[in-house]
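Shown here is one chain on its own, the form predicted on its own, set out as structure tokens.
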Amino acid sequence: MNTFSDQPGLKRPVLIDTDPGVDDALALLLAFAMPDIDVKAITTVFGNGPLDMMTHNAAGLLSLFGRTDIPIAAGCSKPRDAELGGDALFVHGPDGIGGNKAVPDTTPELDPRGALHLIADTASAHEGALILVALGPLTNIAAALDHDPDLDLRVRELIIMGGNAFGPGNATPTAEANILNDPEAADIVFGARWTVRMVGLDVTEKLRMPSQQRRELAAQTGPVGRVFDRAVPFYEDFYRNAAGFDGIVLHDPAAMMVLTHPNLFDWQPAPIRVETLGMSRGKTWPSLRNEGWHPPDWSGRPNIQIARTSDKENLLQEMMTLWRQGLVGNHT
């Protein structure tokens, strides 16, 4: 399988599982501006904040973008095998999306099927063509596999923002936040039969937008300007205070760009196990030995395409082009 449609001229169907989240909002802006991408559904999961807040934010974003035609369903509110941990509202704002009324106060009209059935039904409706993009903890994706054990054979590709195969974590010294939120679910997802591309901290922490470019986009009219003007400053202040640079890190937007620009990433194939115990809980461990020689716990697991580096200058340039054009590509 590859990322691109085998039928030129047809838009590629995509389902986005998300926990919005400032950078989730920026990633959704990209998806709706991509001319050959057709977002079929949105599912929400706990993560950056509680599930109800994340679902409210997703509905507000769809209202802001003029895409209330897209079904939205709420998924899991806690990890599958552990207690709910902390949120990331200190990064994303008290409402999870900048704390400045970035999105309309919309009451979500949720798909009655719920997230797991919506994922399975959308995959069945687009057999072998649907691309899943997971921007939050992998709890919904693992639960959807429980519900439909052949889901991994129906989906064309799964793109994950999460993990840290070659470097330190951001939630702990060893773990990235999305994976730490539900390591058991992540280990299930990485062990399934689908084609997976993992875009983790190895790439995303190096992909940064300077504040000057954020201010340029904030001056635009319409949804793009509103998000960059109202949602992003809180996120920007976090990175200024915590990391000492004037700008933002583009975690989720990096993963979304795999839909159209996988060639701007360098990919390392390797099976992955996720640590579920002790101080290293949430760490994504690749086995980098030659094919055919892996320790027993990695043996027999599929290779994951791990983004090791990226052409960050061209990625940012492509993102800026999409954000500048707003929602032209996919807004009907």
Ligand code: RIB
Given for the second form:
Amino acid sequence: MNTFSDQPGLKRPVLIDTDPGVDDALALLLAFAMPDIDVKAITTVFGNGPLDMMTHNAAGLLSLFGRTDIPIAAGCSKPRDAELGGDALFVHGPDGIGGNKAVPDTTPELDPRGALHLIADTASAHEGALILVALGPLTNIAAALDHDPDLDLRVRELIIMGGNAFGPGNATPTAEANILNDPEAADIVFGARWTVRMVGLDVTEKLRMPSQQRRELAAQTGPVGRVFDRAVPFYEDFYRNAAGFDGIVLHDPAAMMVLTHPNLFDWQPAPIRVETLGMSRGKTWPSLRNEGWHPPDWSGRPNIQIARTSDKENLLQEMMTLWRQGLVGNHT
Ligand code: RIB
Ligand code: CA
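Return the structure block for the form predicted together with the ligand; the form predicted on its own was the one displayed.
And the full complex, kicking off with our chain again.
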């Protein structure tokens, strides 16, 4: 039950849970360029790299953006019920963000409350209005539910980059990286009572920025230019060498665009279970029954709004507009 109504002129409060990560950095640039979005807090999670590296990169991005006023807290360093698996530094660079000093080498001043309390306190401060955006494994989000069992009823919605409902994985043939990094946490998150919008590989694998547009943005001054000039080339090389195409895949930026352009996606409502065993561990399985009933393993679970397709041309165009304008001074 959301009590918050969109009031013209009010900025919408957002908390971003992230494992930066080159595409996370591009998504954060979008969030700070969106005039009606107010980023209230950042929490970090292991994923693309170890937690300390992810936290260093997130704090470095806030410093680069001139937004060290925003509280940042480190969350979980390993999955909920498993040992830490492999990282994705081969995709994102040895420092997790391009390997070319994309962010200032700051010592993060972390919020002493830690991620779980920061999430709960931010939800309380913006009761019914806070939008959670999860760009990494869902470990922090599931742990925040443990810590605050009504969190799912107190936030306005949860937007997730993750999963592969209708197609293959990227981390394995069956699983997308964020979900595979913590399938148990993801299954808990998809079974809770919040409004969830899942932007998975079904959409993001098709959302690509040609390197010519990357070079245009790299020539800009300020934080946008520095990230596109120093963080993105390593990520671009990965896709050229591994996938043989010229450009980058915009996973996390696609999820962030749900904040301002949800109508550029086609949404399929369905309950989701996450496989936790065997070769398909990490696969997100929707139950697409239309007769109003679902098999026992899906029964009683809420519908997740699954992004099935998107208007990728207009999505990329809207992203370019935001990146070209640079960060707006949303100092409140
Ligand atoms: O599978 C892509 C997702 O995994 C993105 O969020 C990327 O940053 C990594 O976290
Ligand atoms: Ca990410």
